[in-house]
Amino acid sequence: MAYLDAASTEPLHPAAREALLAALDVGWADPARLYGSARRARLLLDQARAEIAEVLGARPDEVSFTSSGTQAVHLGVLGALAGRKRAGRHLVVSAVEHSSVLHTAGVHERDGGTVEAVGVDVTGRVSPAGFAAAVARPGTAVACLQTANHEVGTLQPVAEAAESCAAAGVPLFVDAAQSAGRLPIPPGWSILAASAHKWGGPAGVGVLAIRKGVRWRSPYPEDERENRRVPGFENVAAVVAAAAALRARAAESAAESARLSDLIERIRREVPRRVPDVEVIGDPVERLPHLVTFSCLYVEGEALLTELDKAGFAVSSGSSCTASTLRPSHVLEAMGVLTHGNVRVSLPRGVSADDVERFLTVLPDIVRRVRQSLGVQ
């Protein structure tokens, strides 16, 4: 099987897991207690925070560890939302945010508060103007933009984003998710969420950071942990391989981010060569270097995910268009392109180009056979 999934979930980074392992035996302990086997769990925790400070461009103190990136964006969003009531209780997003942004933007809107989604253009990437002005409406409590969007890898004008926010004193908050050990995080932000999983961490590990000055209140009782800021007890082990699994990718991030965009670049040259009616999807320079989504025309996302699994492809679908829901991605609706026969390809860390090229040359047959069983010549 080859596995071409990244952006669901990376494959566990070799450095993580000798971290892990040696983590478990000497980090178990409780970190908040005094006597000697907690004050080196203490120390593992620590360090691991100070790691990846480092690779955010964060203070340790600001960061904390939560149980997931969806947590770490559920805090961030409503901890910033309830410490800014006083400006207001205007929310503005951009249309193509990860759900767990969207969700949270709509308990906002249920609890009385106002949403304010910022539209894309073709590519999927938000107009820096229309963010400006959408910031600067008055009784503005928030801005949320991602650093790339999960589906197509389009990368968004952060940077520029930030300046508006800046400019009209509104706090940003980034969800780097799908670029942190792969890209350098954008500058400006004033809250990130990020997840470990991402980069080759293990599972159930996310990253909160606040900036020093940023009012934030946690919408959860208060608790003792990890500032204040996340309840419960920390799994020590986790962070020291999450901070391991990030530290080996940005090291090697130049490298092999250069050879993953030259393997994306020959698919999204090669699949619409090979491929009748495919449109590739998404900002083809300002992109991930592991990303890439294309849709074929009369076909149903789905059924190809189906017939590329038995021919030993591990890939998703943009579009989270399905039997029971119907709905198609958010994502592809907002950028006006096709939102059926989506499928995004994304590589890990060591994907083989061997492997690309099979799927190239599996891909056309596998296409043409779910249009044939659907009538379509």
Contents of the next structure:
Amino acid sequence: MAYLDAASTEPLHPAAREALLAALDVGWADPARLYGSARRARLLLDQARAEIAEVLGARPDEVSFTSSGTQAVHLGVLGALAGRKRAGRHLVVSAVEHSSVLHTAGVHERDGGTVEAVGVDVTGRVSPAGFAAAVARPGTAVACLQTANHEVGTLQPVAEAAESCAAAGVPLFVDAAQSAGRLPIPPGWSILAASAHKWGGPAGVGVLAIRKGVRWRSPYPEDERENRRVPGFENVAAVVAAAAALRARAAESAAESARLSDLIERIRREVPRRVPDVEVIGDPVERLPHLVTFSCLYVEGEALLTELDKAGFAVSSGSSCTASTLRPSHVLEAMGVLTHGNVRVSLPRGVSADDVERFLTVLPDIVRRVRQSLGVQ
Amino acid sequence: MWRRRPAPRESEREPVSPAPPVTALTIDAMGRKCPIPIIMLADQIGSVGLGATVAVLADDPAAFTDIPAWCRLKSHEHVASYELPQGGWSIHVRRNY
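Go ahead and give the structure of the form predicted together with the partner chain, now that the form predicted on its own is out.
Below is the whole assembly, all chains and molecules, this chain first.
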């Protein structure tokens, strides 16, 4: 089986596995207590915090660990809104944010707040001018922008958005889940969220970083853990493993990201040459190094996924027939691109060029067969 | 799922409420899931004259996005999408070649 769905979750990095097993033995005690084993757990936790903070460009005391990237998003956005209640109740998001951001916006709207979703162009990028105009609206409490889109790979103009947010005095929440560990974090964020299993750490570790001086109030009942920002007992061993994976990724990323990016470039070029009536989606240059999405006309996404699975390829799709909601992906809708016959290929670290080549070889015939079954010549 | 509001830049893609104008051909794809409405459109657009308009009746939300996207890819013109009282849309496409 060739695993080409790293954007859903990256396989556990060997360095993370090793660190996890070691930390389970020595880091199990309560890091909030004062005896030897507890101090050992505290030391491991804070060392991991310092390492992750360094790679993400934050100070260690700005970083808290959550139980997932989604929880980091929920806490980050709701806490920022709560901290800015007196400034206003207007929330600005891009139309292509991860569903965890949009669902949080939905909660805010049901609570009487207002939400503006800034549209994107056909590549999936939000226009810096459009975002700036939305943020400048009086009463804007918080703005949210992802570093890169999780479905199409397009990078967002976070640095420019941060400048317009700073000019308007609005904190910027940045969802870095898809790019952390693969690309440097752009400057200017006020609150940052990331997820360890996306960079090869274990599941169950999210990162919430809040810049010093940013107003933020927890939407949860008070809890002493994680600088009073995240409730519940820390998962020390998993955090240690997350840090080991991120450190290893950061060391490898220059060479590996360039290699993956070349493979993606090859897929972007070859798929439309080999398969008729295909639209390759997203920005061809300003993109994540490991991810490409394309849509095949006259093909059902689900049938395509099933056939690719039979041929030994694990990929994902934003087509409606593959979603539990039976709605097409909100990202593809907002871009105005084809939503059916959609395939997302995202390459894990260490993927072999042979697997990519084999994918390019089997794809044309699979698409032809699925089209034939629908009566398309 | 929280839905985005109509974005101003996409105004031409948003459904309009007045009664749709008469077209040369109506394709009834109600109850059909994508890509079937698009396959029907691709099959039948050649049966109207150049510059004539085809209406596709569809209620799969994917069709609302995918028919305009198909027009862009195939260089036909998406004229407008009209919301239907019974649900779904009448999506009008002009044959360009």
